[in-house]
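Below, in structure tokens: the form predicted on its own, a single chain.
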Amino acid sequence: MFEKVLVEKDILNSPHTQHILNKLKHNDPILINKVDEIWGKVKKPYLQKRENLNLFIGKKRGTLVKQAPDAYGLNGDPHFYFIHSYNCIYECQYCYLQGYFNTPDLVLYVNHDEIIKEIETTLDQHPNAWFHAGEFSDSLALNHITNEWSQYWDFFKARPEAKLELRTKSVNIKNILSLEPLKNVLLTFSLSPDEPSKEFDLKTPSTKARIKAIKKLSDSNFQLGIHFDPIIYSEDIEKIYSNLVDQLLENTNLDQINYFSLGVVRYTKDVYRQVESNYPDSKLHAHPYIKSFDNKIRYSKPMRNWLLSTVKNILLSKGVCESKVYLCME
């Protein structure tokens, strides 16, 4: 998968990094200062990652655990995240992070237990808080080698006011499996019918592979959230979403599904110009978009409102809670 694996000096004899060297088979790994004196000093085109994709391994430095945007998640508590992992092997055309930073290679850091012992001092001051991972990368799709989750259950299992949120579009689930479910630990999965995640998310999992997963973890008492986001504008919208519902209600215990979160596609400037540079022929392309209030790349509010209330309703008219459903960065 990697041309080249970087590690941090500092870092080498790591248990986690001789985890993941083990696991990739690579016994002669680059050994480097800092990631930051490398890692997207030099630009490196997204699409490249088709090609040539480097694994950096090292310590995340400076704010471990971040609060969260206004509309991240359900209203009520406040909510944070925290970055073990920079980029993600899909490709997935809509993705902001082929505008965020200036090279696909990974990053995968180390330090657990400092980010942890951050996560600790967050809880001590903001009791009730959610934490998310997979902010700036998939929570589970490299899980078979870095395996970190069972250290971030210990500390859950022992804070259950906290909750942990692990964001993907990853079937990666062994490992998890093999973990004990806790009421406080969530797995979501982003979901799209199956002709747009077959257009825009390349190299992930099928959707129907993803509600497998699912529903593996529901059948193991696993707690469970799905985000629809971004829903994508399609004149039949009201049918796909409608059919995806279904397959998803008939392979998981609904009680088990803590949240539906709703979003539709959405860019910074500079991200919309790299979707327009990477991908010029997308159907991404096919609805007009203006900026919105947040300087953000949007369809038009009337658009958006149609979009999300269409899709807001076939929850509800399925049986699905209102009070489980929230417009995502809305």
Given for the second form:
Amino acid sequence: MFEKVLVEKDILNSPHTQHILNKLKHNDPILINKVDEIWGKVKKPYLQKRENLNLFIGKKRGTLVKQAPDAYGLNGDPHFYFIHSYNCIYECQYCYLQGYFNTPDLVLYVNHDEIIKEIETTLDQHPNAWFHAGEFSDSLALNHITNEWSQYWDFFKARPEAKLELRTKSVNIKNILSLEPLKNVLLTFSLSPDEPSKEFDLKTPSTKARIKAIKKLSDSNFQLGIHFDPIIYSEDIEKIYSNLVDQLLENTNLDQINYFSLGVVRYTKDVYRQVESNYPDSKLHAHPYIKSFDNKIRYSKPMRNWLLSTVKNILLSKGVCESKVYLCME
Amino acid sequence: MKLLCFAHRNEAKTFFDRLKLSPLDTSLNLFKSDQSFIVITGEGIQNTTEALSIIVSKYEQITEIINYGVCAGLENSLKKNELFSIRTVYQYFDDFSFKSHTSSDEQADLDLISVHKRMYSPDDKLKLSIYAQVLDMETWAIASVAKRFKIPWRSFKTISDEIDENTDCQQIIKDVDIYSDLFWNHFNSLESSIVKKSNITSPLLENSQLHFTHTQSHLVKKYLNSLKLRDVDFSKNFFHSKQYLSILESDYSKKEKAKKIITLLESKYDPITSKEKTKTKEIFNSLKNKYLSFDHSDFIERSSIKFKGQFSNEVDLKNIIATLESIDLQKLKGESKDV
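Can you now output the form predicted together with its partner chain? The one shown was the form predicted on its own.
Whole complex next, starting from this chain.
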């Protein structure tokens, strides 16, 4: 899976590091001082992740819990995200990670005790806060190797006023199913209809497989959330999203879906440049973009509004309560 | 024309034996055959940068740089006497340089790091091997110059030794004939992997009944490329469509016809925004008068309108106020209204 594994000397013997190395059957990692001294110091082309992906294991330093941007999550409550990992094994053509870091190499941070401690401090200052994982990585894609969430579970069980969101496109839920479903811990899935998912979400589990995973979690009483994000224009948008919502609701108890977030495809200027260079023939370029109000590259406002209202109306027509639908980053 | 680039004359020995080379510039060690230039740069990043910069800026007919040379292995698993195509090149000069350069060979799969001085220690090997599998002292310079002059480059390397304090330089010198044959055989079998970008322009832009400005031509190309990504037959269908043919057959001037075709393409390219733009334009055109003009270019995205008023008496001012008060903002927003 990984070409090279590089581990910070100080955390080589931590149980988390050893667990990961055992799972990877990797006994001979390269020892380094600090991840930041090497990772991202050199511009490594993004698509080299296909043949030559390295893994760094280290300790996250600096601010461990950060305030989420505006228009993030349901209104009213404070939102924060924490960083337990950088980069992703999947290859979504629109992904902002391709222009965000200078390397596709993965980092796994193992100082979960410290991250949890900082979550606790933040929670003391902001009761009812949400904490999101998966801002810079997929929360579950490597969970069979990392298995870090049980530690977070213990904390969030003891602090029911706080909410944890684990966001994913993976179906890697075996370890999660062994945990107790908690009211304040949400497993959230990014979903797209079959056709765009096959076209743009490279190396990810199919939509069908994701819905199957959602069903298993729903059957086991886990709390869920759905992200229809990014919505990418296609002429049959109404039909394909209607089918997707039908498939989802046939397999899930709607009461367990806490929210649906809707977002239209968008990029920063740097990310868009990378998308153009990495995927020059992608159908992502088939539709017009403009530089938008926040300098992000997006569809024009009428197009965004049309897409968002179309998908929102599909949800409402199928019995989803309006208060559960929110627009992300709009 | 290709520029073949070697660090040492011995590496190019077979090329000198087989090609009819004539010296072109002895101070640069530059030679020329019917098909290509050959340069012997000397060892190191500085020498290579200097020689290539001069040559590439002087000889505009150079369309590609191809480098052959020996390098040192940073991984024990790599075989000697095989030729590898270099994918990405990094540089180490006291520390790692942030920049990297990627070759135009899409089949390339080995990464190389160029260093400024010979490095032997196991610590060096470990450090450098994080980024690359092989090491040399020139390729980074070749790639940098190629990038600066927007010329594609490829680099083919064979491993002569592994980084080791006991490297036997004499043995490498002895084996250089073998390496040179290897490079020559490869060069002969080399097919250009550079796919030239299609220079075919759209029949639309070559149609003598239409006149597009430079900016309009770019717009037409953008629209057609996007529409073709959605539907491969778009162009074929479009050129046979009634709308297109009726514009061509109309009595409008060449410039007016071109403008109408752009509007037509825009309505296909982004139908929702195009409809909104037309609606907004109509509304503001109807409000425009001798006292007041509008700039509504930012209206759709930011709901912002700029206007310019001019009055010289109270009646003019009242007219301006009345016109502004007549604007129904909610109605105007239409599709631009937030969901």
